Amino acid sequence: MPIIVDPDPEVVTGLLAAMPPGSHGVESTERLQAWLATHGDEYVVVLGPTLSTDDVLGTTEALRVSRPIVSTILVRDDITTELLRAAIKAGARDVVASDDAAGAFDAAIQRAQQLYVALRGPSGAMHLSKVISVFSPKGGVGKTTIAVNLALALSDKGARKVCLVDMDLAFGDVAITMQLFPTHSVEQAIGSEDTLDVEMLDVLLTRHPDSLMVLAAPSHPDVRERITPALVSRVIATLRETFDYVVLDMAPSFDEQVLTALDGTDDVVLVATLDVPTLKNVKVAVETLDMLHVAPEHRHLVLNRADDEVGINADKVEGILGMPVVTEIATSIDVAASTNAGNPILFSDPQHQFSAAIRDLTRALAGEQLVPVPAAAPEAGAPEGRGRRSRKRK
């Protein structure tokens, strides 16, 4: 899909409105490189008017050499003969005037896509892999449990190739949650930012019995400092080459590694619970994602431990966060028991309300419309309000 680069958020927002659905925006050419490192299906880069001419021409020249099938479109406030000559020499595909962006983009982007298909063929233009980040700025909200069960649901017992990556590089719990004892982790990839390939990375993966592959976090927290953003980009890009879905269980922070991973994300699953501190942090996280232009049209809000008696309901959450709730998951001791046993509840109890909610989330990520379903009957001896509720996507 098209990607726009400009440091001015208002310019990015305006240009995105004139571009095809699913287009993405980043604020710098450095972020562009991180994005392209994990997205082999991009066919056009739009360089905005706020970027300096030197930056625009330098980036265009670099893309001409490193990614010759990616078209570059320049948007400039003032188009001169000298600029056009320099743009053509650098390898730009089109130069568009800022005040004519809406009319000129459509034709320019269509030409870029036609060229991409012609060079790679129709199958080459259909890159099916998707990176999904499961994220919450607050720990203890059930993020890892949701990530594990989501990855298993996407895998569908091996029908699709899925890799679950533990991106909590200091205190990751994916392996222990799944009762896996990996002999390798991402730690063994340190130093291979420029050489890591599919064969090398495959050795570091651990197979779960249900056909899911896992890239575990390091066993010691001090290793995190040695895992560079460049390595994170390389790992995600390499996984994209062989897996249909890459699910990232993110750390509850906005450190360099997390920001790099978010740059390479197609969809973000935001996990929140119904307490004021968590909702405050999630709101700040949403604002940060907006500022970074991370998956603006592909965010999915999940309410975990969403019990009616706490005094905050889903409608109030939607008003606070300004985004719809995809599904609600009520508190259940069965989930904790299943996690402690190392047997994800999606398989140990496929009919459980948690399992049903995860399947709802899976359908949402696949672009299917959710429909409301009646709340499940309370478990024996359990309080009212324990059923899961799915919500229509707005």
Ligand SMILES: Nc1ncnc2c1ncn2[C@@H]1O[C@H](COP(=O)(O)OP(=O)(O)O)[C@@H](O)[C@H]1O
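Bear in mind the structure is a predicted one, so any value in this text is a computation, not a measurement. Residue numbers count along the first chain shown, from 1. Heads up, when I say rigid core I mean the largest set of C-alphas that superpose within 1.5 Å between the two forms. First, how it differs from the form predicted together with the ligand.
- Put the two forms on the same core and the Cα of residue 223 is off by less than 2 Å between these two forms.
- Residue 30 shows a C-alpha shift of 2 Å or greater between these two forms [criterion: core-superposed Cα displacement of 2 Å].
- Core-aligned CA deviation for residue 194 between these two forms: less than 2 Å.
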Second form
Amino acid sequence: MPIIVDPDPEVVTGLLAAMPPGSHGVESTERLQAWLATHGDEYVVVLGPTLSTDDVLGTTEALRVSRPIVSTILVRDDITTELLRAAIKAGARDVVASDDAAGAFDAAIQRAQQLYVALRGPSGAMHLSKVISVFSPKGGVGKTTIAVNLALALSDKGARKVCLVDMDLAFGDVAITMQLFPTHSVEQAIGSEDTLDVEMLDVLLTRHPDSLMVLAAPSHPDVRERITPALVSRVIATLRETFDYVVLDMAPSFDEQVLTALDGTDDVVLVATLDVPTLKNVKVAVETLDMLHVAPEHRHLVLNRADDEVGINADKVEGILGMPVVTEIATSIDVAASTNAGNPILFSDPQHQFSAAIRDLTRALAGEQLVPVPAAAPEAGAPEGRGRRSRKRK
Ligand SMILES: Nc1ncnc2c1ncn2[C@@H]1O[C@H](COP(=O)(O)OP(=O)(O)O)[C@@H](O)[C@H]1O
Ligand SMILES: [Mg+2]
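The form predicted together with the ligand is what I want next, because the block you gave corresponds to the form predicted on its own; please supply it.
Time for the whole complex; same chain goes first.
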């Protein structure tokens, strides 16, 4: 997906509006390098007008050699002959004027895509993978349950290639939640930061019967410290080469592995519950994601256990966190029971409100607008009208 680099958030927002849906913004050329390290399928980089000319030309020149398949488009306030000459020399694909960016972008990005198709072949160009992190700074809020069911929903019984990665490297429970008994995990990739490839990684994956691949967490907590950030980057970049979706079930912390994984993430699913400590921590997490510029336009807030009668409702949460709630999930004994049985609820009970909420989330990730639906039938004994509610994205 196209990426724009500019330190001014307003400029990024303005230019993103003129770029294809799903495009991303980062604030510096250093962040761009981190992005490219995990996005082998990137085909165009837009360098914004607030960057210095030296920075823009240096980055273009470096990309010309290191990533010749990536086209660079320069957006400048003043286009002089001297600038054009330097841009051509550095290897820029296009230079567009700031006040004409919207008009000129379409054609410039299309040209970049055509070049990419020509260089990689149509199948290479078609393969655009998406990395989705399911994150919350709190444990026990439903991250793993949501990640497992989301990965199954995205896979659509094998129609799309999906890999679920247990990034809770010390206390991961994806395998047990899915009743899998992995013989290998990311542990066997330790030391392969520079050599890991698709074939090597393939051996470490565990297949779930529903056509989903899982990269399990190590079986002992002390292995976590040997999984370097460089290895995390390499694993994600390698999975991108073959999978349509890579779903990361994150640890509830901002440790270096989690931060690295977030850096390579396209979309973040944030999980919150209706208790003040969780909301406080999610707010701090959102501020941290803002500071790190992680997926600014691609965050999806899920409210789990949203029916808890605790004096806070979804509207209040939206106010506190400054973002819309994509979907609300009620507390249900069926969810806990399905976890205990190792049988994901999306398949054991597709009509359940939890399963419907996961499908809402899947649609939100695909960029669809959600329309409110009537509350699902309440569970026996549950008060009236407190089922899942999908919310229109603002
Ligand atoms: N909406 C819900 N209703 C009832 N139980 C839930 C719900 N969401 C999650 N749980 C249960 O809570 C426990 C913790 O969930 P989990 O997904 O492991 O959280 P996390 O990964 O955030 O630590 C699991 O037993 C799970 O079945
Ligand atoms: Mg978990």
